[in-house]
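Consider the single chain below, provided in structure tokens and representing the form predicted alone.
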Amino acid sequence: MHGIWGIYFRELLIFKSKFFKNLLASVISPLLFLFAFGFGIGKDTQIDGTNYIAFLLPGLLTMTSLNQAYGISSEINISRFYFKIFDEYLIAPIGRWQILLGESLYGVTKGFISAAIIIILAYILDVKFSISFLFVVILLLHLLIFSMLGFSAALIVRNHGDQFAINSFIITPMVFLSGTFYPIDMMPAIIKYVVHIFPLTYTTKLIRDAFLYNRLTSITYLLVSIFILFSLFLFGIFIVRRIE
């Protein structure tokens, strides 16, 4: 376990120096989407009996926390390509799974901070929500999935251009098509099936139900999310061993 905490605390020390810059970035993006979608076009809209702003906020929470958790991929790339920090991890006497979990915990921490910002916004806007044990567990599951996805993506790419391509062709479509801004049922039939390849589709549904209603409405979605997490964990270890 010392390897996990060593990597985690190293990342926290670096994050400390740029905390306010990251905090500002975490605030501006959801505010822009909130004004554009929430107040701009959906102020009086109702979705399944829920005010659109209340519907939108959990989507902003999943989107913002995803960006922060997955965003560790860029930081890993910088430390890997320019400072050779990752090479030091590989020669250290620690397990490969410890490298994966140490970096993933850092992504989870960043994601929780951004999620807290959305929760504060929900409180300011007087949206009824629930911070229950169920919500915290599902949010943790969500953040682990995208932290491990970011970790694997960082080790697969060979340069920053490849990283940009992944963001453009996978992450951006996933953010806009996974039920974050509007229900999947409103999409064309073919898109309804396509979006279910995205893990965000499952975690957004789970988080929205837990956040707004304090309930778990789909055991299937939960099991699929757990399966995705387990698969990403095994894949992350495989990638570390491959580049070693």
Second form
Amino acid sequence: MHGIWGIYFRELLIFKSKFFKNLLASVISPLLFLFAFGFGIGKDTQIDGTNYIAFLLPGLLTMTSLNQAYGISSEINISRFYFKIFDEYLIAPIGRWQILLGESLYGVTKGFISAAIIIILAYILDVKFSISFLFVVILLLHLLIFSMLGFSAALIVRNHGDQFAINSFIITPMVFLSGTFYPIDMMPAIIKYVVHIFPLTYTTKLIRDAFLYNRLTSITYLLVSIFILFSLFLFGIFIVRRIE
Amino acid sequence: MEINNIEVKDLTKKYNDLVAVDDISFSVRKGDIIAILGPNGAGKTTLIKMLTGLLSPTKGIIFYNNVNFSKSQKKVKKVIGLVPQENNIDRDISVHNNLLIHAILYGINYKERNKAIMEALSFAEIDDYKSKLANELSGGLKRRLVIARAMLHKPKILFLDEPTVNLDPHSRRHIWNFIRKINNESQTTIFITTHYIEEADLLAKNVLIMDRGKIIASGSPEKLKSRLGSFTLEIFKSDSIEYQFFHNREEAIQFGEKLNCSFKIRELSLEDLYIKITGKRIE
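Counterpart to the form predicted alone, namely the form predicted together with the partner chain:
Full complex below, order starting with the chain above.
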């Protein structure tokens, strides 16, 4: 297990060295969306019987924490191609699966910090929410999924350009189409079905329901999310084992 | 089980149509300093990456004391160290923390970590810089940090990939002294790749000359040089310099005096051998 701890510890030290920059990045983006969408569309707008700001906040929580968790891909990319730190992990006497778990744990930590910021925002905006065990478990599931996705993406790409392409063509559309800012039901029929290929569609729904109503509305969505996590874990191990 | 010697059999690495390392075999014994000498692109780094588990061979086997490396990587990795070509340190954290991460990754016990770090800092003579950010170190000191890190877990075999590339002459000599010290104090087997001929000549007990993925000559520097002789006669012609090799100085002088152009006699170098066997100069 020392491999997991070594990698996690290294990432925490780097994170600490840029703590305020990282924190600011977690705050600015949701605030912008809150002003542009939340206050732009209006506090009086109702969605699914909920005030739009209350609907939007858990969406922002999933988006911001996704960005932070998935964001480990850029950091791995830099340490792999630019600083070559990743080689230190590869020559260490540790199982390669420990690299996956160490990095994922770091993604989860970053995600929890950004989620905490949104929770503070929700408190300030007087949105009724619930921080239950169910919410924490679902958030953990969400963060593990996107950390592992970020990890695999960083190891699949061959350069920084490829990484940018994945962000532009997969992550950005996913963030906007997975029910983050408005319900999937309001989308054109074809899109409604297509968005179910995105893991974010499932975790957004689960997080929103747990955060606002402390309820698990869809066992199917939970099982699909667990299946996605399990698949990404196996895929991550496969990718890190063949990395050279 | 003690691991300190290497045996490589029929090792090959292909990248599509490019053969980076082409069917090479050699062995390294305990306490040896072996230098792989060759120009850029000869396959030296690819070889070191395969020996340290960063690359998988396309073909061939690497044994560490009869342990098949591909089947017992974790066991072998505990006792080998690598100083890579780039200073792959974390620049935004302190020298001490760079070493601490390595200590954790190598499973050094919590109670022994600090002692191991202090010993590595002291060995590389960078104790005074332990609280500094790695980014604040000069090129030579960064190199010493990488060496300290590679030595932290007390490896039995140390791989150094172009250890003195881009260093000033003073730092280069400092690193050479470290390499000798590592080898002398703990009988650590040292494996260096270099394209500096004087480095191989000065440090290595055995030299393997590589070109285009193949080993084209091997032996001690003296043995390799003696293939040609002991002295080199440089003949300065109007548009070129030619070289002749002799076993003794008198023969070289006699030959030179018969020429109608200027000449110079010097001790034969490994570079002379390299040029003779490959037909090109190492750059």
